[in-house]
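The form predicted alone is given below as one chain in structure tokens.
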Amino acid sequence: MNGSGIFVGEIPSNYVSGLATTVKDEILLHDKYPAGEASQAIKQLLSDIGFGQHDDKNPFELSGGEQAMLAIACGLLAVPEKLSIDTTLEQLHRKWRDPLIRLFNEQALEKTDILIADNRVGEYGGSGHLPFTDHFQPQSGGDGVGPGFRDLHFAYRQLGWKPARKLSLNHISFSYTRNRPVIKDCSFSFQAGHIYHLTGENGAGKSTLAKVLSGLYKPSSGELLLDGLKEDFYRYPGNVLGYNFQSPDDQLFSASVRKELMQARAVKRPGFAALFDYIVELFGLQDLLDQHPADLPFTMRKRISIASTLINEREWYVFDEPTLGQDDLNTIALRDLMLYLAQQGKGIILICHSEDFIRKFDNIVRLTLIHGNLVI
């Protein structure tokens, strides 16, 4: 990550060496002036925030979040003449997102030209309550793809939806390692037919919870239940909990967008073919059905990603970011789609740092993931 220019990406772990065993010394190998201004400035931001207790981390172990700020703060260490950033700083929490544009605008940076790419800077600075100076330049629009399929269009449509179980946590512990529980102890219901907003800073363990609720983790303590009654996740996964990545190159494997959508699974459910024709209409996918997802653009395969999420009917499903990437035409459909499910008796976990877009819901229930446990 030297030399004239420096870009990150939507996917932070793209933009993460590879070189170094730890955070530390990721941040070492980038560090082109250690005496700097610059570097002072960067380090004394990641001091602030608390970064520095992960310096004995892989870099590849961080949540995305934490590994969105590891790659800005690396490009911003190397002291390019410019550094893109495209759709990275949605990804942070506000408590480090805040003081990092502030730290943009320092004079200590001005060496380096920073332009950000991002459909939702207007919550962050676009709108003026943090200054961008002449080297410092936000860029909002489109998501780059053509106008014949970069819309989703909502319709409401009756097919049959099956309702969800109330889903409850009772006493759930996991942890990745012995002794540093990332989930602890937790007990929470959530009701079927209602949307929650997730939250917690970066590295709290949000992605994680969703993961267990889907069952691709096996808790290490307690039980997940519906309705009241004990359900192994971990042994069925995915079976009642939806659960659509942060990163769609987590989640897309087919050699096409049809065959991404027409799943085993999925192609065994009654009134499948009016299922498959309504998400592919939603999603503005007619035109891409035979192209590869990673020939497409990155607001492309977020998007293929929610559909391929949708295709298998879940009685629960967890959208992690599903705004990353999606202008504000796009991203009032996704509400109203989130909506409708709920309407049809579906349970809605979302995962997001947009606040303009938890705004859009009148009634959703906020949850904040603190030390292991939820909190209302």
Contents of the next structure:
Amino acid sequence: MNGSGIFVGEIPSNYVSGLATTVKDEILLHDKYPAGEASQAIKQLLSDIGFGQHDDKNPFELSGGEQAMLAIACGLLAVPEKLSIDTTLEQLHRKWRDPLIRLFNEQALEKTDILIADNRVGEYGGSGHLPFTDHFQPQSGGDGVGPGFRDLHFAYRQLGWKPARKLSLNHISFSYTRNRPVIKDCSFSFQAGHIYHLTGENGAGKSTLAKVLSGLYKPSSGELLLDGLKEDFYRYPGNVLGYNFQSPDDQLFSASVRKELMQARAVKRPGFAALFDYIVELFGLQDLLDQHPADLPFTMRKRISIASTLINEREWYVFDEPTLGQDDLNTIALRDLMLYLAQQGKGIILICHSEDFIRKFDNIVRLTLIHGNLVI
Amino acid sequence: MDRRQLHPYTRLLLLVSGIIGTAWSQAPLPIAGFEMILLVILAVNSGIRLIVIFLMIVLLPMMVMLTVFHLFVHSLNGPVFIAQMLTVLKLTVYTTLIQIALIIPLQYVHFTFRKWGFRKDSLLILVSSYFVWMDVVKRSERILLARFSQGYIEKRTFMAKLRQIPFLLVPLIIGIMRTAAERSQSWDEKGLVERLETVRFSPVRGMNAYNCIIVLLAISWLVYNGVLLINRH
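Can you return the structure of this protein in the form predicted in complex with the partner chain rather than the form predicted alone?
Let us now look at the entire complex, which starts with that chain.
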């Protein structure tokens, strides 16, 4: 047993060893006592949830949720005295998260103390899987998302506010490798002024679909339409739809928060200064403008990434797990922000595993991705 | 199991015998012939594409530069040219040998270095230095995607992508270093330095016809040049 504990943090890809070419080898590398009870229990769990289908995949090619599962499983396989899981469970679909949390409480893992640092832990405890948890309620010290949203509309109008047009998928398919489509012949029309919840199990292709919609990936077949007219999103990426990545580390690459926000396309237009000031105030970034985003805590990086998405005014926004690491105050503020944008004619597509957050919306259209098919 | 894979011992023998044999050799023609055989081995191991790149980027410029330089200074038949040609040929053979020895498919990197006798930190450093390339590729894609998603690049064209290179380098290097620091701490916590010594990833089977031919070639090249060297003295 290792003397010290193991930490699995918010960005699961950083906790993949980077020393194995396949998931199978990654598991083999961490499996300290292959015949041990803990190892058997974890491998059984991975098999039960169907994780075995990823055995021959490169760990870096897994989705965010799959990497989160792999990172936690590998942490457990190393049989440490303590395993700290920070905001990683939030990224798991409940079909994976619930059996994993049940496993935490089983005899097989008694040698490992598990510490969960997670704003959604109440949500997991609510389902009765964490009766053993010593539940700490941290003192509220964080800054909520700032003022109201009236001025956001005003600031956007200075730049020429554009209400969203109807966004349609017409028989869209996408595959990373030949003959293995992730998205299969999806057709759907997203109406402006609505909030859509795109759900599905980990690795179902939610983020991939969002990236196709943003023009980051080129669909293998099919077309994207705006108000019924064909539009080449791939050639003009990020023009219509702003994509807020699941991991802020996939989005923030500038040397300071200020530079990150100043990279907006509208930076030279007259109304931009007002929008910049407003966004900075809205997300409470006044004191952080000259800091390197990587030096800030994950929760703050996530907020900066949302701010940098919003500073580029778009017709549509995709928020991929926007509540990651955010406390209740911030999640409510995020909900209000999304509702406000939708009321003002923008379109919102939300990818989120937190059912508590989704329940905060009265009218939300749920779309489920099952085996690459979009089910309404 | 890929039958065209070189066993670590085969790689090492070819590298050592190849370098020593070539260093002993004084005749351009056998060296050129040996280089041709090495290029075939490289093509079998790594694919013809790599050979073409190698020829275009390394071999051809070296030859052209030498010839141009020589045309200015000496006559083409002079002994200086022969000596220079010999040096260039030897350098080319060394480069090809190093490529054959060190271009290792990622799944066999761990096995190869362990067979070469590397242990503990040195094994971890070598293995991770191979795997870091995977991180570089993924991270570059992520930075580019981030820039596209934020609309910084209005139109996806080849030139637009090319213009992104300066914006790519700094966050790429900083990101890799930060991740490396985080990852190494995680290795330490998980005791992966010790695990890497005992874990058995995919092995390479050595006793097949392909490996035997290369072992024979390496030994023959060494013996042939050794005999010539003794005769010269």
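For clarity, every value in this text was computed on a predicted model and none was experimentally measured. Numbering follows the first chain given and starts at 1. Heads up, when I say rigid core I mean the largest set of C-alphas that superpose within 1.5 Å between the two forms.
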With both forms fitted on the core, check whether the Cα of residue 270 differs by 2 Å or more between the two forms.
yes
